[in-house]
Structure formats: structure tokens, C-alpha cells
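Single chain ahead, by itself, as C-alpha cells, in the form predicted alone.
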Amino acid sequence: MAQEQPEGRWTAILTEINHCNKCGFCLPSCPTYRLTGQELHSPRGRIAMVEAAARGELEQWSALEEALTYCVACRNCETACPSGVHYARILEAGREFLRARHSRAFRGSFAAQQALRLAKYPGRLRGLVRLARRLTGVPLPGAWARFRAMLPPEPRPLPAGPPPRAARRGTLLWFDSCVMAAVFEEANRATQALLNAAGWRVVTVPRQTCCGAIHLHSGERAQALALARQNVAALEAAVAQYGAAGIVHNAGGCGAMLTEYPQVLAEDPAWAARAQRLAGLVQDFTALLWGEEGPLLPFQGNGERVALQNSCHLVNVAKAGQAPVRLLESVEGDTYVPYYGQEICCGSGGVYNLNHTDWALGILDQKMRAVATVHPTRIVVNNPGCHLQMQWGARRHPEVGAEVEHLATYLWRSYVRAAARASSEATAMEGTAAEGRP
């Protein structure tokens, strides 16, 4: 048994392990798999390495450090496993193996780095963006260049809606993703205004952070749980004072990790529990636009065919995919086009474009051909990671020939649209009433 973990932990996870049966359903479901074709870049292949280094059969470390760096963690396999292994448990047992280990392999990049620190200051994150856009034809270094090669344009202003209704469906709690409020500002408006027409009332809690996703991701567990706790902590006290109905995001990743907090901080039952009575709250602001007749808002298109890259998390991990689905289908004049491989995570995966750029590259290409395939105008997204990525993606295949949007922004605009149609058709039918009286 390998020493550096706690021998019940291993115990745990072997248990998870043994609930694979080692059938390959997730191999064409995992996005290094279909970019190398390679068993030790495979949710199986992994799972395989990770059980030799717990039963302390593993010879090469070297082996283990390739195969768990490279995966992106969009646990994608998770949904395509018949026998239900919770995948991410493992990935993360093994990565914290090897970082009790001193291993070097989820050190990252510079730039990687300094996301994950700046991550927890969102002012400090935003003041970055905002020089990089400055920076613009200025040479930059490799890591920063790639940076700013992700990053989209300046937004452009959002149209003003109607007045927002009263607030008759109760109160939400905003939580605000760090990467959302420092790049996509504007993403963050639209949803409020989305939610306010809706009938929502909208409260942004203060004293959140960054959920911490990244960080747990990329291994530094530690620091993914004090930032939990201090969101728990936030979230509690928000929900005391204002008794919310829900607590609403715009970031499929966030919204997904705030959902497991009671599995993140599960070693510390006090915590546990107190994530738990949150985690039921915790709402994709699609979910909570679409009632039990369809759609609160009307939306107007503009006949653009629109593909949508949905959140790995969103989908895989809270279940809540089909929202954002359900709002493109029934936006009046626009073609919502689903491609072949939609499902297919973008090669984002928090920090893993800036570690691992070849790959995510590799990855992101694959998708572009794919979404190519049903020629659309628009592509919409619902994670910041995903849209830095898929940005990038629109820019190395301009045959594609589509804008990348947030789903919010994009909504907005519709349901501006319809709003505008339906007060010109009720001032044509009042001159027309008008007209007919004596």
C-alpha cells in the first residue's frame, strides 16, 4: 500500500476502482483518447495506473505523472460509464499522490501559475485582462502572448431592454465567477437583466471567491478547500438574510463545483454538512428562465444559424444541459444546428490550455471541424473557460466563419428584439383602433 496517503483513503478509492469493469465504453468519450488513439490517455488507461501506484505495484512514476497531467478532467467518461464510476475521485487521488510525492507534473506553467493566484483576487485578475487589451501589437512572451491570444475583444454594448418587472419570484443569490467578472463583464449584466425581466430579484453576495474548480483541478486541494469554505461561509450568511429561493451563475464549471462542495469537504463532516444545505440551491440562471409552460422571456432572432458548445460541468456533473438547449430551441427566427461531438469538451479545462497548449490546441481543432460541419453564424457558450477557448478556436479557423458569444449576452439581445416587436405591434394595433372609431 503506498504510505504517502492515509490508508483508508486508498482503501476508498480502490473500492471506487473495483466498480470498473474495464469495458472501454468511455474511451470514445474522452477527448485525449480521440486525439492520440493511446490506452495511457484514456479514462480506463488511467484508472488502470492509478490502481498499480495504490496497491504499490507501479514501476515507472514517470508513467503515471503522463498519464494524469494530460487529462483535461471534463469527466465526460463519467456519463458514458454503464457501471456509474465516479472517475474524478480517482483522477484526483492519484494527482494528489503525486504532489505528496514532490512530483514536478502539476507544477504548470508560469502563466498557469499566476492564474491560479490571481483567481482568488478578481480585481487583481481584471486589472491584468485590461493591460493585456492595452498591450495589443505589442510583442509579448510566450505564455502572456498565448494569454492574450485568448482573450476576446472589447465587448461591445448591450441594448437597453424594457423596464425589469417586479421582483414576484423571490430573491437569487449572484454568484459571480472571478474569470467571468474580469473578461466577461457584460455576460454578467445581460444575466442579471435576463433574470430582473424574468421576475427575479438578483443580490450579489459579498465575500465570495473563486469556487476553487482550478485549483482542485490542477491538484492544490488545500487551497481549493479553504476557498470553499470561505464561499460557504459567504453563501450561508446571503442565504440567512435574504431567505433565497437559489443562488444563480452563468459559468457551468462554478455553478458544478459549488454543487460538490459536500464531496470536496467530505473529510470535515461540520463543513460537509453546511455545503450540503447549499448545494441544493445552487442553479445554471437557464434553468430558472425556463417555467413549466417554456420559456418566462420571448425571443427574437435574426436568422442566424446558432451552435452552442455546452459546459462540460454543466452537463456532466450538475445535469443541467439541457436548459440551454431547451432557451436555443425557442428563440423565434434563429436555427439552433447541433453538430456531431458537441458533447466533446473544447480542450479549456481550467488552466489545462496554458500547461498543456499543444493538446488543447489539438483538442480544439477537432471541435472547430466539427462545428464547421453545420455552418453556423453564431456559437454560443455558458463557462468562461469555454468561451476564452472557443474564441481562440474562431480565430485559427476563420473558415468557420462564426462569432463567439455567452449564451447570456446573446439572449439578451433576442429577448430585446422581441420586446421591441411586441411594442410595435401593439402601437400599430392601437392607431389601428384608433382609425376605426367614430
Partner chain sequence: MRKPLWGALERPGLDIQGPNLAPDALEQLRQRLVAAVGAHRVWSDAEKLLAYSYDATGERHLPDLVVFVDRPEEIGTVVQVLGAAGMPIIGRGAGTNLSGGTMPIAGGAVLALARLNRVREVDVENLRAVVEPGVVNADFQEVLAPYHLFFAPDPGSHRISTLGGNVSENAGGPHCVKYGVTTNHVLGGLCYLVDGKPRRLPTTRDWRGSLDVTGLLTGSEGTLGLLAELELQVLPKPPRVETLLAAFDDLDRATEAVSAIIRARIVPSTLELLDRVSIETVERFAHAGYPKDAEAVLLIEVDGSPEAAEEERRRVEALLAEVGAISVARATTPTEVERLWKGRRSAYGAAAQVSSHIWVQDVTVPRPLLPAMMREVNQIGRRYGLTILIIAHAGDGNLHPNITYDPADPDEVARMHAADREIIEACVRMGGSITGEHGVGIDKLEHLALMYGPDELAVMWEIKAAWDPQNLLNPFKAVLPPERHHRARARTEPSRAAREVAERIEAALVSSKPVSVHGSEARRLLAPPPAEDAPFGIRTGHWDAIVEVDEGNLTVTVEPGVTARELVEVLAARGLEVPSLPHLARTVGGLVASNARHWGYRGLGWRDHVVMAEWVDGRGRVVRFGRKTMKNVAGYDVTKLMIGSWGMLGVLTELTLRLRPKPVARRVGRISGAPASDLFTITDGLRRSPMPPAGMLLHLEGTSGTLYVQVEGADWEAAQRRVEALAAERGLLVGWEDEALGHQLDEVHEAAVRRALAEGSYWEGGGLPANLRQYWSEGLGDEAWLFPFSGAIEVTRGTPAGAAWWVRRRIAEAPEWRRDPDWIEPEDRLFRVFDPHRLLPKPPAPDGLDSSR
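Right, the form predicted alone is done; let's see the coordinates for the form predicted together with the partner chain.
Below: the lone chain, stripped of partners and molecules.
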């Protein structure tokens, strides 16, 4: 007999669970299994716990709760799974089951709840960040104090580039990540500048809001749905107005959420269909900087060793993790250094690091040890959550000696360098040509 089920979903979930043959291939991909070495904190174990619930084998929920609480939801296990198990569905079903039983596990810490609230108001978030930066010596409110180390230093001004070329490739709609807008404004500017340089016209979507990913993963489903609907409407209107060739973003997590709106809104077929039409347009900026014959822009490095912390959701959900790698490999004069364990999550997980700080730091320390093996001078990121987290990692591990930077600003500086070199070479050429003239 199956346990009393939330919204009659157990049958579907058991079919999904049946595809898990417990091969264990997902174990090494899972940050919490790597951290604990415990099955309960592995994808296979989490699936087994949800299975037990679905089969009516559980009498209390504490073990299920423990298992599902510490999942970062990075979904790396889905990529690793040879059987194509949709882990996220199983996780969601389990979490909902617990919520229906008034589990408090997914309420989130004070800091996380604050963060969720702030996420909807980028302006306030930005204000808070400025304040925190300025008042480094001043104690922050208790719950926030620990997290100061996440904040990046004052942004370095972006160098000016050559004037953008004509927008001959079409129009892109810019979807802004709330955290990006607040903390990493310069990365946003760099992204748009790169796209312009590559010949795209970029228009910011009016009336957009937070994508809702962190709300969804924190169990604030209603909130998440409301945000999703608002964005779908805003994006539809913008597409109608500008006839966009794509919806572009530079935050892997937010982008992945946009592509998942059809599933998120599945219970509302009309909205789901609207979301579906938009999902196909969503692209990470890196994909739009790559043409048929290679990168659309030249990139010139500076003798650095560059490691990548790819956005988990860009890789595992949007399945678009290759473009950043290709771009990094195309930077002349820098060395892209892949490393063992690169695909593992950094422990940011939306507000995971606010809710389960000790676990997140454990995962982060592992990450820093892994990346240290290739001695990078720079670690580039492409998601704001990861950016904050890796920043924290760099502070905790000064021995690694690497700077953390958004992929977009890194690429922009490389592009400006390449452009400068090209023009000085051109001048030199002209000079030679002039001398040669009779």
C-alpha cells in the first residue's frame, strides 16, 4: 500500500524511481556524498528514501527529511546517471511530501528567508551590498555576519573597448538576474558589451522579476509560480515588441530556471504552453558568442592559468556547459586548466550556503582543494551564487592564490586586449606600408 500521497503523484514518481537501478554512478558526482561518504546523502540514497516513502515503508519522516534537506539540488547526479533518472522530480516529490506533513526542514534560516525576500527587490539588495562593502569594520546583523566573506571586492572598472559594430545579428532580450544586478553590475555590462561587439542588439526586458529558482528550491512554490508567471508575461510582451532572436542571460541558474518554466507551471496547461514557447529561445550568452566557425570575437590573454567553475544548472539542466569551455579554450595566451572534480558543485546552491552553512563550507573546501591541484591564477564563474561562494572559497583558501571573476568580465578584458593588439598591429602595418611608399 502506498503512503497517503501528495496530489496523487506517487505512481508517476515510482515509475521514475523504477528507472533507478541503484548502479551508484551518481555517487561520485554528488557533493554531499563526496563530503560525507554516506549513502543517505547520496542521490541513490535520497531516491531510496523517497521510494521507501512511496511504498509505505516509512513510519516517521526524520530520515527522509535529513536526506532531502542537505541536497544542494545541483542536479549533477542527473548528468552522471546512465539511466536518465530525473532526480529533480523525485526530490521535488519527496520535499512536497514532507511539506504536506508540515516538515519544518525547508523553511530556511533567517538569512535565507531574508535573501529570498530581497531577491525580489534588486534595489534593496544592491543597497545592502554597498553598505556591507563600505562598512567592512562594522558588525553586520548577526545572521549575516558570517557571509561577508562572500562579497566580492569593489568591482574593478571595465576597460573601454572599441566602438561596437552594427547590430547585424538581430535582437536579444536581456534577462537580468536579481543577484547579478545587485552585486555584479559590471559583469552585466561586460556581457552586454561583448554581445554588442559580436553584432547583437541587446534590449532589457521591461517588468521582469527574479526567476524564482531559489524560491522553488526552498519550497516557496506559490511564490515561485507567481514570479514565473510574471516573467512569462513580461518576456512574451518583449518578444512581441522586439521580435527577438533569443532571450539571453549570464547567470546559469536563472537561465536554467527559465528553460524549466514549462515543468514548473505544468499544472496550469495554458501557462505551461506559453512558457514552452519561450523556453526554446533561452540561451546563455556564451552560446551567442560562438559562431559556426568558432568564436565571434578574438580573445587575448595575459599568461594566466584559468580554471572554470561552470554553473551546475547551465551544465546539468540547460545542458549548455560546453560553450564556456570552448570560449575559454579560444583565449590566446592564457591556459585553460581543466581539473579533476571540476564538474562538482561548489556548494552555493541558491540559498543552500545560507541554510546549511557548515555543509556548504565543507563542499567548498573540497572544491578549493580540487582546483588547487592545477594552480590557477584565476577562477572564472558564470552564475552569481557560485560567484559569491567561490569568492568565499578564495578568501578561505588564500594558499590557492587565485582571483575569482565572472566569465563575462574576463572575456571582455581579453577581447579589449585582442582588439588593442589588432589595432596596434594594424597601425604598425600601415606604418611599414607608409615607409615602403616611394
